Amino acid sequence: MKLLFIVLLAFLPSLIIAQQQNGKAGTNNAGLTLPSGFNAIIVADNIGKARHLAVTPQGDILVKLARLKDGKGIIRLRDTNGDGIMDSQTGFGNYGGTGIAIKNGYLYASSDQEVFRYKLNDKNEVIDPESPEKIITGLINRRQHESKSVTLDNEGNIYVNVGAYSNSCQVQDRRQGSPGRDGCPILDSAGGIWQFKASKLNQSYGDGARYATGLRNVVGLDWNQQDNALFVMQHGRDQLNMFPSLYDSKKSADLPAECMYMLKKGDNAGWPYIYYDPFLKKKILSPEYGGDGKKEGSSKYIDPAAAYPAHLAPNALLFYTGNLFPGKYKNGAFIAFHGSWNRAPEPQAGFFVVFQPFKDGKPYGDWEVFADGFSGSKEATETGRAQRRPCGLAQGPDGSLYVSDDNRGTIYKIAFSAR
């Protein structure tokens, strides 16, 4: 009996590794919830309020820090033994923020005002990580939906969230009953996408192009090739309880619609004036523009490409262009959803990563839940006291995806092996 418990005292610190990496004991999906066939592991963990994120051709993950630690914004993980888990872990660029991506021998990078971008040698390392260029500056940053995520296209233009500072662009911001701003001027430097040269230095809006417009905010967005488009992810707008006589709490909760909107140079998606009702599948004018809950807005406004249910906070995009995922997957779309925090008196709810079906480049049938359990526990989802929160997602080089938590700093790879 005494050598026995010797034994186990020497497999202990293995086991408890082992249970870290894969969530639970005597699995390999990280603690979540996968399609069959498909399995996850924890990578890397506690690096860091980890937003968006990038994957190297050589396997390295670049990922963009919320806010700094240990004075360092950009988190270089590296595989330096082949196992799977980043054993390597360095740092660079003194700010905060969330967009990066990788394009054409650059990293990108950007603060919640500005966007930088650092060479790359031949083996898609930064080469000087204490002096990036910087591209564009000047982004306006009031603290309320301030971040900046970014995508390029392959005409050499970079593209750049800047969210409205606003709810609906009330005289009264988020006041109950108070009216919307006429013309509402926050749209001449907030509320939609802004396109500027990936190459050009010391960029200001003056040098770039208002994009599209009338998007309340976007955290995640992502070039499809397919259509050699832009396709966005907006986080639509909160309390329509604030007018109790058009809208009751249940209202509230399931409304308005989480859209994904493809988009063309000079589309206006419609924010402050309308939201998208996904039950009438209508354009329903704003109440604070006038609206009762079914009068519908103008047509100039562009319709969504796909609806997803209210509040969930959509903040990564990603089309899968791998060959590792069934062929179902490929060229369909990824979205984190980061999980509500407004839907009381109802449960709260996301706190998982889904997958939508695409054809010709266009939304195609139902959405599903295709990684779900960051948040912990159905309580912890009900209650919006998640352990973890989807937020970034990235394409490894064999096709895998990595999905980051901005909770608990928690980087995952799901992998699909056939049974």
Second form
Amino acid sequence: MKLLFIVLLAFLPSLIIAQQQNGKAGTNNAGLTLPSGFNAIIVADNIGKARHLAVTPQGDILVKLARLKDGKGIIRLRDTNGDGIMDSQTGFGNYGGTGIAIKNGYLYASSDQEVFRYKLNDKNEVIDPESPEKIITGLINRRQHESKSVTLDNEGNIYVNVGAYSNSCQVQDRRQGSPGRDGCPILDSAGGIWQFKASKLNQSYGDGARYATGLRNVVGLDWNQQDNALFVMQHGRDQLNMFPSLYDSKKSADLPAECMYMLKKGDNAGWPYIYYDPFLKKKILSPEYGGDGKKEGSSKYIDPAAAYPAHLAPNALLFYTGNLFPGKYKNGAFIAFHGSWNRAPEPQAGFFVVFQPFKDGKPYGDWEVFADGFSGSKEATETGRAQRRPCGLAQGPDGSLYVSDDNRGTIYKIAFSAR
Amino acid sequence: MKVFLFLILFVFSSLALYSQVRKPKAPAKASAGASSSLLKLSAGRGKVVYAVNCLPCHQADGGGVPNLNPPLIQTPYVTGDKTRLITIILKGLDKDIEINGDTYSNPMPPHDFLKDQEIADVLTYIRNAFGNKAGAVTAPEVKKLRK
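Target state, the form predicted in complex with the partner chain; input state, the form predicted on its own:
After this comes the whole thing, all chains and molecules, with the earlier chain placed first.
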């Protein structure tokens, strides 16, 4: 009997650890570091390459998977017993992709060349998961920067990113010494944001408008309700060290900034001709187009609204409109940084969720790390061997923040309790 | 009863320990012949070529980047057919490739600006780094495939 007791005692620590790793105990915040008063739990795990996600007013989570899992590209998660953990999982949609959004009674979701929509019932459930309407088709997918993110405005328009299938529009992509192509032809059909009607079927380039151009690749974007304007996060160019006489590996790791832009129709952010140097705070002419690391590019290109460290890969942008978090978060921006690879041999960085304060619809003050620890350890961050990589953000009906990870397929819920 | 349990536990754990200690050592390697020391020299030079030309994408540990740049670890692309491997360096690779169920899509530019010996060295290096073990690549083998 005593022995049994001892054996049980011996197992106790591992039971506690298992409980904590599950995130259910709420004591270690599912391994995340958060500001005081916030807590995190894992609400779902191992669901696939979870890219962007959307939450219905009833609390169902819809997650877009980059690749099909068990033949499904969209996963619906539901908490059937009210304990906060998503205990029910179903799937639909036979295409992989990134973008997903809910607006005015429809669910929108993208493959890497199309956008579909599904009508929702009064409980915000997809009525017919097997026959969506195809609203946009034929978008360029040349394997590089191929994901199509979506967001919607309040006038019935949907905005889709079409990433440039190139690093810097060189004659030979990513080849040392190859010059930039004159009048970069990629920009005709990619490297920008396209605007389409949210309710019209089978639109392609001819039916939409190139809303903004000169954006290498955007994964995170959101409609700012205060400004009634589109905000996007650009993935800045890689490999300035292809010009080793101008950029050593340290400079190449720290340049250029990952930029947030507020876009008006017709804006040009300047890719591939310029990049933004956050230290000089200037738009610098790209070396492929005659730049020397100092020469400024044309002033016709717009300035970023805010700048972040190089290569961190901002994969989601969310303007927080909830009331659960303290007042400073209201109308500010959360940004999910997927984490870098193009900083090698310098240590990699990112793999966190950042908060950017806003005031009167503009970035105000310095950004701060909001949620960290997704990678698992400092070493995992620095080597880039992160366990989890933040990729999507969504706001729950109670004002909590959901974060998706496309490596292990984990969904986190971050809430605030202390007052 | 308790004593009996204890005894069983003791015997089992001792056996486990004993078998660990007695694990036979790997047979001594064949004495380093001329070819293996040449391989080491070539791989040593190749490591430098790797740091400049390959590491930014394939990373210091050869593990690549998920979805983008393929790993160089335990894949037949690296340890298999030399002709295919040399051709990737000379001509680049611009198509999706699948390794262990994951797809990698970033294009690799041609690296034909490297000398035959540099290509031989870097390939010899990656075929014998990151836990890989495969034969050396020589400069004449590269020369033959360069048009």
